[in-house]
Each structure stands twice: as C-alpha cells, then as structure tokens.
Amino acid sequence: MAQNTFYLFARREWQLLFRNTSALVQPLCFFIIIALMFPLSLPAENELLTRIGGGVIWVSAVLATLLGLESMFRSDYHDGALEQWLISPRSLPLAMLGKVFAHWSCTGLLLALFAPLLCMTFRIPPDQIWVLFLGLMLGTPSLSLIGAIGAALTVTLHRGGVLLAIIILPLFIPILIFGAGMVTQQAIGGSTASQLYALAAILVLALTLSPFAIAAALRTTIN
C-alpha cells in the first residue's frame, strides 16, 4: 500500500509535467538565463567569473526552483483533487514525497545535470565542477521538500508566489551557504567534507518532516 502510493503520486505527477512542457522548460530557461547573465555582462579573462562562478549558479539554481514551487499544487487545488487526497485512506505525507519526488526529477534534477555545461562559461576548473554538480544533487531535493511546504501554505491564494518567496527564501539560505561553501573551499584547496555532510544533513531531516510538514499545511489550508 505505501509504495503504491509513493508510485501512484509520483506517476501521476509525471504525467502532469509532461503534458505541460511549460513547467519543466520554464526553471530550466530561468536557471540559464540567470546564469549566463555574469559571464555575457564582464571580461572574458576576468578571473573574478571563476571565483563567483559556483555561488552565482547556486543562486540561479535556488531562484530556478523558487519559480517551479508556486503551481506545485495549483492545479491540483482548482479541480479538487486536494480535498480528494485529504480524505482519502491513502497516506497523504507518502503521497507528497511521491509528487515532490516526480516534482524534483523534473526540475533539481534537471538544473543539476546542466550545471556543469554552465561551468564551461565560467571557466571553473573540472575539480570544482564535480563538487558543485555534487552539492547541487544533495541539495536541490531540499529545495523542493522545503519549498514544497511553502507552497502548501500559500496554495488558495491568487497571487502568492511573493509571499511563498517571503517565507522560503530564508530556509534556502543555510542550503545556499552550505552548497556554495563547497565550491569556494575546493578552490583554495579546504576540504569539503564539513559542507557536505551539512548538505547530507539537512536532506535527511527534509526527507523525514517535510512531507508531514506539507500534509499538516494541506489540511490546515484546505480545512
């Protein structure tokens, strides 16, 4: 019963995404765009791109998945499907980490593996690829279960997604500092296992509260 649930949600989910190409392009185009902005806007040979070139894509990346959050239960609130999950026997926590799961491949996932091609624009050495293409997988997923909260809260609202980015943006931040730190500490030859298992820890608490954490916002937001 419960890895059907987690199956069924995140199919279900998958579906969604690819029949609306716009949500899975749009965080993608955004991450890019952001990105590339640095790179277009100083000298080429300027070193000050490697130096800033992983927190500038950690940001994108961070900006890119607070775009995806705002119609994460939208649909799903429009034609009633949410007060259908809440009173159905079904474990609504498991059935969220399904969808944020599906929700994640489709976006975190997606900037994740395109990271490195941005790494090219800013000339960061292939050492320091690998330790931000590594943070990013660790993280992003904290992202979405975190993110996933917010927009639970603010799902009835018409126009939330300032407010959604009130109350996220702060909880980004040690995820940010954490991912972005890793970089920095493998370019003056630091070690990075400090980041890293921080980076560990918190997407072992957010796998843990955050989809009880949604399902409580759900209710609490519906009801």
Partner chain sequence: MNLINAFFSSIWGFLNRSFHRLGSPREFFKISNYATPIFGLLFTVLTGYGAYLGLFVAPADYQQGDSYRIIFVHVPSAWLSLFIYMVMATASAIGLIWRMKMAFVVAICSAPIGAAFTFLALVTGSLWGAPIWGTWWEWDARLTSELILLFVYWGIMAVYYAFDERQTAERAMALLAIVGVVIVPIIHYSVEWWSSLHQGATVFRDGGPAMPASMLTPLLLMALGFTFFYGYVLFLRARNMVLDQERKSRWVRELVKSSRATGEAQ
Contents of the next structure:
Amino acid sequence: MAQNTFYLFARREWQLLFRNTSALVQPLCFFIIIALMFPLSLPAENELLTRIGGGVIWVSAVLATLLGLESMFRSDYHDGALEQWLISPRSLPLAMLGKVFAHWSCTGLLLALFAPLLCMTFRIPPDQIWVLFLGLMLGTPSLSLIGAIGAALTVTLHRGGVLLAIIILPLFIPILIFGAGMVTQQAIGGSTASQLYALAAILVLALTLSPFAIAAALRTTIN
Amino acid sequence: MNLINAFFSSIWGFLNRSFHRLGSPREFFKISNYATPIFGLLFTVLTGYGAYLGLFVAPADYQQGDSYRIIFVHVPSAWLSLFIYMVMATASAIGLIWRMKMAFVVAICSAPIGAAFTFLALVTGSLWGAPIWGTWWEWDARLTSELILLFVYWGIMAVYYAFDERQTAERAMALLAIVGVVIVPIIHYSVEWWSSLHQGATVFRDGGPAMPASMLTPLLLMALGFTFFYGYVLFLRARNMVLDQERKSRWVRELVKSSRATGEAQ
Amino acid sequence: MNWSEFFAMGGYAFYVWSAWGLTAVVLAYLFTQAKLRNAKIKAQILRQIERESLVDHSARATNKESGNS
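Rather than the form predicted on its own that you just supplied, could I have the structure of the form predicted in complex with the partner chain?
Every component of the complex follows; first up is the chain already shown.
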C-alpha cells in the first residue's frame, strides 16, 4: 500500500497537469522571460553576462518555482479533494511526497532541462553549463519540497501569493547560494564538491522531513 | 538509593506541577503577577549598571577608540535575536505536541520582540561598520544572515496575522517556526561560506585578543539585562494576550473590575 | 570627568549615540506598546461589562412593565 500511495498520487497529479497544458508551460515561460530580462537591463558586454549568467538563471529558477507552488494545492482545496485525503487511511506524508514529485517533474525538472539552452544565450562555457544543470537537478527538488510546506500553509488564504513569497523565499536562500556558488567555483577553476555535497545534504533533509511538515501544515490549515 | 529516588521524584513532581500550572492561563496570570515586576527590576538594575560601566568606566579601545562602545548594545541585541528565536521555536513545539495554550501565547508574543532585537542588531551593526569599515553595509556573513533572520521573523508574524481563526493561526505560525529552526542554521552556514568566498578576509577576527574584564563585565551585564527585558516585555505581552483571549471568562472580568476599583496600573 | 569630552566619544559621537539612542527608543517602544495595549484591552472589557449590565437592567425593566400591564 505504501508504494501504491506514492504512485497513485503521482499519477493523479500527472494526469491533472497534462490535462491543462497551458498551466504546465507557464512557469517555464516565466523562467525564460525573467532570465532574458537581465541581458536587456545590463550594459551590453558579453563578458559580464557570462560571469553573472549562472546566478541569473538560478534566481529565475527560484522565482519560477515559486510561481508554480502557488497553484500546487489550490484546485485540490477548492474541489474538496484535500479534505478527502486528510480523512483517508492512506499515509498523508507519503501521498504528499508523490504529489510533490510529480509536481517537480513538471516544473523543476523542466526548468533544469531548459537551463542549458538559456546558458548558451548567456555564452556560458560548456563545463559550467554541466555544473549548473547538475546543481539545478539537485536543488529544484528541495525547492519544491520546502516550498510545498509554504503552499500547504497558505492554501486556504484568499491572497496567499505574496505571503507565500515572504515566508518561503528566505528559506530558499541556502539552495540559491550553493547552487549559484557551484557555477562561480567552476568558473574560477575551484572544486565544486563541497557545494554539491551541501545541495545533496539539503535534498536528503528535505526529502525526509518536509513530507511530514507538509502533512502537518495541511492538517493545521484545513479543518 | 531511596533518598536519591525520592529527591528526583519530588523534583520531577514539582516540575510537572509547575508545567501544568503554567499551562493554564489563569495560573500563568497569578505567577506573572510576581514574576513581571521582578524581571523589570532585574532589567533596570543590570542594564543600568552595565550601561554605566560601559559608557563611563570601560577604557577606550586601543584600535577603535570610543566607537567600540556600540558593542554594548549591538552584541546583546544580536544574542537576543537568536535566543528569542530558540525560545519561540521551543514554545511552538511544546504547543503543538502537548496542545498547550500558553506555549502558543509565549511563541506569538516573542516574535515581535525578536524581530525588534534583530532590527536593532542590524542597525547598530551598520552604525558600527560606518566608521570602522568605512561603509554602512558590508556583505558580511553575520550582517547578511541577521537580515535573513529578520525576514524569517516577519514571515512568521505575517502567517499568524493572515488567519482569522486563532487556533489555525497559532498552529500555522508554530509549524513555520519549527521549520525555520531546521533551516536557519543552514542559512547561517551557507551565508558564511558564501561571504568567505567573496571577501577573502573576515572582518571580525576569530580568536582575536581576549577582551579585558573592564569591557567584558559591562557586556555581560548588558546581555543579561536585555534578556530580562525580553522576559519582562514577554510577560506584559502574554498578559495582554491572555486578557484578550479570556475576556469572556469570569476571572478576567473580576480582575478588571477590581483593578479599576483599586486604580492599579496592571 | 569632562562632560563635553564624554559626549564627543572621541569623535565617534554620532555613531555611538545614535546606536545607544535607537536601542533606548526601541526598548521604550516595546514597553510602552505593551502598556498601552493593556489599558486598551481593560477599557474594552469594562465597556463590555457596563453594556451587558445595561442590557440586563433594561431587560428586567421591560419584563416588569410587561408583567404589570
């Protein structure tokens, strides 16, 4: 039943996400647009873009994840599915893990896969693109998991979007620092191992703890 | 053996009883009747004496001159910004686990005080940095993580005020405070790592020359005094919150009536 | 003790006194806010008690009237 719960909730989420393809590409479009606004707002120097590109893409990824989080539980709340989950005998943390996994595969994973393309427009060298991709693959699941706690806390509020940003963005900072730091280290020829380990450690922590926090948050806000 | 056993069981019994007594708003009110003025008095005495020693008695620093006297308000504020967070998170956990009303009250009343001290630590740090580093803001690890801590405090307070229903609000806020306890240390270390990469040399020396007693004594007095100030204002705020929440109850009405009759301030 | 020298703080007067002053202001604000809130809540509760006793009296009065008539 345990495996089943994870699979069931992931499958349900995928079905819902693929039914509404426009919502699926929204975070991705947002990601690309934000990243492309930076070259337009900066002096036209290719060197500068190459240097700050990694950081810009990371900030865009964090903001795009945030955008995707807002709708994570909203429709489930409005159609009453959330309340059914709370009273069902299935393990809520495991169910939420499945849901977040599916959600991540349609936001964070997509962003990570598209990031190399953006990197080329910033003229980032291939070795750094590889490092950035690796960082995003390790970092975006943590973003989704931690962000889901905030999404669960604010799901019942009418204007939860700004509140979600205020409570979640400070918590995203370590991931941003290590992820963008990896690219910088690679650029100056240093070792990226420590940041990689830090990102992996945060991911392990998020994987083990946040499903319980998400479940607790849902139980708190939905009566 | 029996004696030791009896000793510990009586201590445990005492702790258990006082824990349960503190859990009831009415009992809390009774206890705080005595505790609040004591905390206020200790704050006044300790901070007053500490400020006197720090401003008049402690000698000027041989490198920073008199500007270092900001340390006597800066370091206690920074220490309290972390201490209050720990109290808030512990109270939140107690509230969520044992469903204790008063624990939530302590957690919620702590948040604005913690935010105020975080703000003070930031501004006094900036005021200290201006003459010594030559800049109002430095992307120093401590300043940066203190700034992030301020945002975490704001987030926690914003969550509390976003909900209409009190029970939901306090539990949501407590949950966020506990999540923050896991993440705040990670934030601190990540920022420290990041700033060491950016700056090369750290502004504060680790293990620098030991502080002479003439400077250390006022610093400790001020830190202790500020901690009692936190306790004092926490009691005041918690009492207000209990009055507000229990305004329908008989004992609060009796209390308010009698306080009007005697013209008491509290 | 030379007072003007003391207030000059070795040339750092602005920084030292604004740091200490701001701390004093914030602590005073925390204290005053708690005290004012206390007075406000108590006034609210008193008003509520008075209002309720008024309602009580008038209710009793109307009861009597209706009983008399």
